[in-house]
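Heads up, the chain below is alone and in the form predicted alone; it's given as structure tokens.
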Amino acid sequence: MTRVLVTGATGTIGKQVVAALQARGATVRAGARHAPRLEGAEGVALDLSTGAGLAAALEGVDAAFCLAPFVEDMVAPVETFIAHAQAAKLPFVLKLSAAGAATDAGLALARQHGAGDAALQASGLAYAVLRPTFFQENIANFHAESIRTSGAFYGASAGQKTAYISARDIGEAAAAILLNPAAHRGQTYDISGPEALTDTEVAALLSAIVERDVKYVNLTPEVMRSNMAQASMPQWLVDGLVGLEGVKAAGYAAATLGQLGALLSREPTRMHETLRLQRTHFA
């Protein structure tokens, strides 16, 4: 039976990778800073920022899912993972990256993902890379409270469309790759959801699901930046989040990419399906 290490196993994507692997009969070693308790999985404590626990977590696994923590420097944790994976002679690693990742990208987050991807490609390890667009679940993860309290969510996407992707679909695509690495070795998959929507259209979908009016309020990047600074967010995080809204506003996230359906062997999840599953978050 295939044994797979999943880093970041308690996050939005990691949980879905764990569940999809288990559904396919794999043995899962679930790693996070504090050993997680996930049914049917072996929880292990590891820290990609320091490397603590990583050598033990990699021992005896057939493949690993590498998810860098969302921190100011996302390259160093990937390099730490790669060094330990090389020492462990890891047979295969699947890295989660992001759409638009490139070492010369204008956005710092995209440059960091690109640098991590490049380090993996140069490592000599057998690998594949997943580069998804914005997550459908982010509506609930980041905006549920304002939707509940004020019937609105806020951003700076300027009326442009985004091909939001389901975290569950990313998890299933990752599992398909991790359990058949020979078919995906050396591949980079740019993946998106099946439709591109404006955030106003997302609000309309959500309004129908929760049966009350939900609005999307567009802010200027300057106002968004000021609001986050007033909330005492660190500068690197403010720059990153405003920059991501700029990616939307420029239309760079609007393309619907066809590789996801082939990885899933089914139709990708549409936004209204995810919102319906998360309906209780907005009540």
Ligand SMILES: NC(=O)c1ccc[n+]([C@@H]2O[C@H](COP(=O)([O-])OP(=O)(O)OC[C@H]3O[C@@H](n4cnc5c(N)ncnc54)[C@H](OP(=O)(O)O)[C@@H]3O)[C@@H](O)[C@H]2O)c1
Given for the second form:
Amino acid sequence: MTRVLVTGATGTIGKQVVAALQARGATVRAGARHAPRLEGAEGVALDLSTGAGLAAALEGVDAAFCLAPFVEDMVAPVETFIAHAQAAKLPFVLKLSAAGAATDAGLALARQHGAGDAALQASGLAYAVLRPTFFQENIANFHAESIRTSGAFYGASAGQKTAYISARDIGEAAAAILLNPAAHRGQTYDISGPEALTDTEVAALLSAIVERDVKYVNLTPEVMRSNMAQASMPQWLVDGLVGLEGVKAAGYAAATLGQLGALLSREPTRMHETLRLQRTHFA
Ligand SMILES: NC(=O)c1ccc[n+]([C@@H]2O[C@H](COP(=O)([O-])OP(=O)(O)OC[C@H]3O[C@@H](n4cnc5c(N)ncnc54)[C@H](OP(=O)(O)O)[C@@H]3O)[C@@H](O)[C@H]2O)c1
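With the form predicted alone in hand, show me what the form predicted together with the named molecule looks like.
Starting with the chain above, the whole complex follows.
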């Protein structure tokens, strides 16, 4: 039976990767800074910022899912992972990257993912990379509180569309790759959801699901930046989040990309399905 290490196993994507691997009969080792307690999986403590626990976590696995947590420097954790994977002679690694990742990208987050992807490519390890667009779950993860308390969520996407993708679909695509590495070795998959929506359209979908009015309020990047600074968010995070809204506002996230359907054995999930699954977050 295939044994797979999943890093970031308690997060939005990692949880879905664990579930999809288990549904396909794999043995899962689930990693996070505190050993996760996930039913049916072996929980291991590992820290990608220090390397602690990684050697033991990689011992005896056939493949691993590498997720850089969203931190100021997302390159160092990937380099740490790669060094340990090389030492362990890991047979295959699937890295989660992001749409638009490139070493010369304008946005620091995209440059960091690009640098991590390039380090993996140069590592000599057998690998594949998934580059998803914005997650559908961002609406609940980032905006549920504001939707609950003020019936609105805020951004700076300026009326442009985003082809939001479902975390469950990313998890299933990841599991398909991790359990059939020979078919995916050396591939980079750019994946999006099946439809592109403006955030006003997302708000309308959500209004119908929660049966009350939810509005999307568009801010200028300057107002968004100053609101975040007033909330004492660190500068790198303010720059990152404002920059990501700029990616949407420029229309760069609007393309629906075809590769997800080929990795899944079903139609990709639409935004309203994810919002409906998560409706209790907005109540
Ligand atoms: N949100 C989007 O729209 C989007 C789109 C494309 C790509 N991405 C990329 O997706 C990634 C984030 O994925 P996510 O949303 O699933 O993350 P998440 O929900 O924030 O979960 C992060 C996971 O990493 C673990 N973790 C945090 N720090 C760690 C460390 N130092 N060592 C080991 N594990 C650590 C966390 O568990 P513990 O805290 O318990 O350790 C948790 O399991 C980022 O690379 C981001 O750039 C996001």
